[in-house]
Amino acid sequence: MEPARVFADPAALAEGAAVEIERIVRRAIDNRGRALVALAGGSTPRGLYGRLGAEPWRSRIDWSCLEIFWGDERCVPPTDSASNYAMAKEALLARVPIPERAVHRIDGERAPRRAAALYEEELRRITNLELPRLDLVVLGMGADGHTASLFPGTVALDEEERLVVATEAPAAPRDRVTLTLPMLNAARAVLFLVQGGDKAPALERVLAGGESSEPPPPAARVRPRRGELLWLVDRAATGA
């Protein structure tokens, strides 16, 4: 696995993320004419989200060029504050020129199975591809390692068919629908932002390899295929 770009503190990580999603969407629609790419939940990604919404970022990247996922999301309505969708939003989506129909939400509000069952159907009619790929997908990682939300010891670590499941989660909101392993290793590129002291220990790990005694991380078995793995971390994020 190629080693952890390290950034001083968590605005330092945000920018340094922005170049490195410009550079890939770019490269998307130079290749393609578009770019699809999966957006991440939790603390972390929303310094980076405001950073992207802002000068001179809004005006670099074409977003008219862009279809808009998510990695997971919490079963609650789009207008809650537990929300995936919601965050973005709020941080990125209302902030630059997106057409709503390349915003492409899972639907927290329905039942979680059916819900992804709806968003593996989604992807599949957007991308016409069996085995959809994202050009970008961008995850964090909790402190017990889990990323999306494929958390350690869970039935959905192991789906080898399906791109999207339900799950649950060890603290509420439990219910959560989430893009599985075969779906996020078949991306062009995944990019991880870790920050906070908090993720030492299972950064360490994850970036262990199989050095460790321990099973891997969910975070650890992120690892496209056919496709770029950047991880890139604020300094408390490594113990120093």
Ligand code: 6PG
Second form
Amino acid sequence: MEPARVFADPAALAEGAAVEIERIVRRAIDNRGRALVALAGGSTPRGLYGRLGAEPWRSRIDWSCLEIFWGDERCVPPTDSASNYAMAKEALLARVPIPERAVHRIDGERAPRRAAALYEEELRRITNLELPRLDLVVLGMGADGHTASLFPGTVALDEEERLVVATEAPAAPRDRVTLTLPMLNAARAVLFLVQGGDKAPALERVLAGGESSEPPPPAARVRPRRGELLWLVDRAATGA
Ligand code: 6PG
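Next up, the form predicted in complex with this ligand. The previous block was the form predicted alone.
Shown next: the complete complex, the earlier chain at its head.
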């Protein structure tokens, strides 16, 4: 696996991620006329989203050619402060000229299994593919090695058919909807963004590969079959 790229601090990490995202999105638009991008939730990407929503990145990206999705969502209303959609909308989507019809949120206000089924239908409809391939999936990682809402020891990790499932988190908001490993590993590019010393033990396990007798962290199981895998981390996340 490619080594992680280490940045001095969260600001440098956000800038480095913006460079990669612009490159990947431009390649998708050049090749297929549009870029299908799934955003991460949590707190880490907020700095990146703020960068993308400001100059020069706001002007460098052709927002009219993007379709925006999410890697996961908490089962809360879209106006709830815990909503991944609400965070991305405030930090990025409200600041860039992306048409509303191109923003495909997960219906956190619905029953989780219904929201998951509807989202899978939407992914298939928008991509018009039997196995939808996203051009870019931005992911974070928890201190336990989870990513999206794929938590250690959950059945969602073993899903081999469905692209989106309902699952539970160990902490509130417990009900979640998440893309599954088959969906994540079909992506043309996956970009992990990891910052903070609390992530260092999990990051070390992920980057060490399968040397441990324990099951690999969920984040280690995201390895796009035919795509790029980028780990962008800050120095604190390396334990430095
Ligand atoms: C979520 C995210 C989740 C997040 C990690 C890291 O819904 O919370 O999808 O996978 O990326 O928990 O979260 P932080 O960036 O807040 O550390």
